[in-house]
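The form predicted on its own is given below as one chain in structure tokens.
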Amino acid sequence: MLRVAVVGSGPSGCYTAQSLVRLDSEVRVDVLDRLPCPYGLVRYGVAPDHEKIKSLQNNLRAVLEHERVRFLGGVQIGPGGVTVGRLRELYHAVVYCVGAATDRHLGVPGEDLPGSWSATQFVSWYSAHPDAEDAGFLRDARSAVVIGVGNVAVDVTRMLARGLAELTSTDMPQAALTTLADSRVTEIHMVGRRGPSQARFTTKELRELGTLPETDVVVDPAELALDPGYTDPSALPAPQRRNIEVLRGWAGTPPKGAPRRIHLRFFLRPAELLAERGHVGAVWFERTVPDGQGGVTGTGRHEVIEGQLVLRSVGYRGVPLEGLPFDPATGTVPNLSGRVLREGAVAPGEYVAGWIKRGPTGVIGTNRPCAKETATSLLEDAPVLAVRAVPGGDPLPALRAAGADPVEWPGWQSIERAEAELGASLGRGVVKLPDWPSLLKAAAGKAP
């Protein structure tokens, strides 16, 4: 009988174990995560007003319910916690489904001006991550400035520009509700710096910023113009097609006055981001244009935007783990289909899943096959990993004995209990907990 680690509860980390339990019949595995809650990105990175996807928590619930399966929260791994290689000691084999936990940088002067924020971190405020703090996002905002054209930057236009009757059925926590509800942000600027036939995100999430009440969706024609996609759009995949012919709707609409303004903009660069008090005040972009090979390139001339928010939707990076190796090039864990690779050598009982493993590309449910695939890595292994002597019995003791205090499938229904008891004194549906104290307080049962 195989034991194994994974780490990480989101989508790769429940699927790999779904998967390690359906190609074998014998094999336990226990799913670590350091935080007291399961399904990792679900719950803290798909938007509170997105229910359908966020209802993916039901399947990922289904398979941490497995009787083969147990899911240990609050357990930390690397320093400060249980150490690679001591998990590695204690399990025929492990898996780290750990994500891509930092955001791209622009890189650009200014960018760490006060005001000026990751969108990483404006989405763990609203979706109550206990690291997350209320940071003061949009303190003396008039303008917002979203730099990035994927579906997270469309995720934070649209929440900056919800109502609180539109946010107050969703599990967001009450502080944010609050705050996004008294926002005087009233101009969205979402840029890009290539054009619209370039842009990541899904014409499904595209078009839900022209659904927002009282909010007008702004698109200049010219820029559309510059994109060869737009003028003859038959060349492209039918995903670029249907988002060109939504923002060609919208450049041909004359605004109606609604008191809040979304502006779609392309083929703008930053360049700079421009001081105002010692806050953030405006963004300094270069105009590009196509360079012919699917790139653009710069002309030398400059927009200013003003924004005293500026939230940077640039993409994610992995981060290391200390006890594994990792390419700094690619921010991933070397592999080979999920077996880590050290020195360019297989290292036995060691494997990845999801962005770690192949970076942050894809959707949630690309992370199916890629979980899969290193599952079947993995059991191919088993005749090799299931000789290797591992402690008798169950591995949690020694987890203990390690620093570790988990947090187990009780105590988090038992955080659930608690959020729908705050939702109900509230007079809503389910609400978050927002910080470690109040989620341990109801992982022990305890009232936040």
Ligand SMILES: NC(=O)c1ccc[n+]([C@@H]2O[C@H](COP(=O)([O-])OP(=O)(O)OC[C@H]3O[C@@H](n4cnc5c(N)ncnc54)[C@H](OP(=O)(O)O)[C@@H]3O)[C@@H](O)[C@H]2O)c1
Given for the second form:
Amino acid sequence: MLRVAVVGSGPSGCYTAQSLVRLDSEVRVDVLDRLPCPYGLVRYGVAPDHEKIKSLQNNLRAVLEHERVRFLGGVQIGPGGVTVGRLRELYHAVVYCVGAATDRHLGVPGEDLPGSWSATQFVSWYSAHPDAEDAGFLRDARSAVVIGVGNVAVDVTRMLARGLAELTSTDMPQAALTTLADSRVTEIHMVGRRGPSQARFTTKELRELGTLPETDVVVDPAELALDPGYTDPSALPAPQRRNIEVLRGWAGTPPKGAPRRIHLRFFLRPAELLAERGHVGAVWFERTVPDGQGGVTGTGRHEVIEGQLVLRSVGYRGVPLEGLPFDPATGTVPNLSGRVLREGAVAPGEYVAGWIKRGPTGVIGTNRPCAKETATSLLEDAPVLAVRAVPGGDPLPALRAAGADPVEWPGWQSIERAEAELGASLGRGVVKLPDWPSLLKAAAGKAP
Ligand SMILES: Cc1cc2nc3c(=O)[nH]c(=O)nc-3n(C[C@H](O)[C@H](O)[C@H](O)COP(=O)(O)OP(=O)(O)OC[C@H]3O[C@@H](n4cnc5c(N)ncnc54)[C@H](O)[C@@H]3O)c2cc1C
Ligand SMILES: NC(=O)c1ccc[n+]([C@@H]2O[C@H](COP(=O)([O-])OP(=O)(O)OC[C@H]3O[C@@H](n4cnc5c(N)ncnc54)[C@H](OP(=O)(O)O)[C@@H]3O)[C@@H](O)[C@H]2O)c1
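Could the form predicted together with the named molecule be given as well, to go with the form predicted on its own?
Next comes the full complex, this chain leading.
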């Protein structure tokens, strides 16, 4: 019998556990997560108004409830918790599925001004991540600038444009709901440094912006016309062609005069965030033009866009875990088909899956084949791993001795009950608990 620890209970961790128990009837898997709650970015990233995608949590739940899979929340691996070395001693194999927890930097002056936040911080706040701070994101903001044109940029743009009526039914924490409902932001600028045919958002997500009540979507036809794909969209791959078609439709439609506007801007590269009384007040962009090879070149011309709130949505980034190799250039753990490479050689018994293996791109479903590849590599190595001496019996006491105080499945179910009760008391559906004390209290079965 093989005992495997999977670190991280997001999609890649859950799909790895699922593949392992499906492919081998002898494997037992502990899925460890530093948070008391499972599901990674499906709980703490997927936008609250995307209830259908959120409901994928039910599929992941079925994995964690499998008889040979056990969820152990509140177990930090690395500094301040169980070390990578100790974990390796307790299990035949360890699979790291720790995601990409931080944001990429812009590297322009003013990036760290008050009022300039990463999309990661904003998303974590409205998703009730217990490490998130209420930074007063919308305080005194009338205009917001979202830098980047990926799906996360679309998410945060949409959340800024949504009102109380649409947010009440979500599981968003009450404080974030109140703040967003009281928002005075009327102008939201989502800005790409390249052209519309190079934007990373997908058409379904883009199109949804046009369905928001009380919101106009404004597209400048002159910016579309700069894009070589605009004049001949037939030459583009289908997803980009569809994006261009949607943008073209908006560019040709006069605004309805709605109280809020989403401005979709292109060919503007952020050059500096400008301060106004010690707080961000605007972003200074350089106008770019296509370089004919999919990139852009600067023109030396500039444009200032007002924004008392700036959300930098330029991608996520993996963080190194002490004791594991890390490639700072890609923000991933070097690996061969999921087998961790230490100084170029396979490290038997150590594996990776998901964003820490491939980098921070891909939807939830992308993690399924990725996890299967890793599980297959692990099971190919099983004959070698099985002869390794690991302490007999359940590793749980040893994890406790190493300082962990795991939240087991009944603890997580108590959190779910507490969130349902909180929602009922507020006249809403499930409402997430937003901080460590209330989560840990609920996990212990105490009233929050
Ligand atoms: C804001 C946002 C919105 C998204 N929305 C969608 C969407 O609508 N639809 C879609 O298909 N895809 C969406 N995605 C993409 C999708 O969420 C990712 O593809 C997926 O979550 C990556 O899975 P993962 O398991 O690698 O990482 P994660 O989901 O990040 O899971 C990593 C887990 O590891 C845990 N962990 C990290 N470090 C440690 C440690 N040291 N010890 C113990 N545990 C640790 C974390 O707590 C976390 O639970 C979104 C992504 C983002 C960022
Ligand atoms: N609903 C969904 O399905 C959903 C929702 C959210 C996230 N996701 C997925 O999660 C993954 C991560 O999404 P993401 O939006 O964080 O990343 P992303 O898709 O990689 O988009 C990042 C954006 O930031 C821009 N950018 C990067 N560096 C920049 C810089 N220095 N200055 C200006 N712009 C810069 C990129 O432009 P360039 O292209 O020019 O580099 C791009 O527009 C994606 O695979 C996404 O599809 C899916």
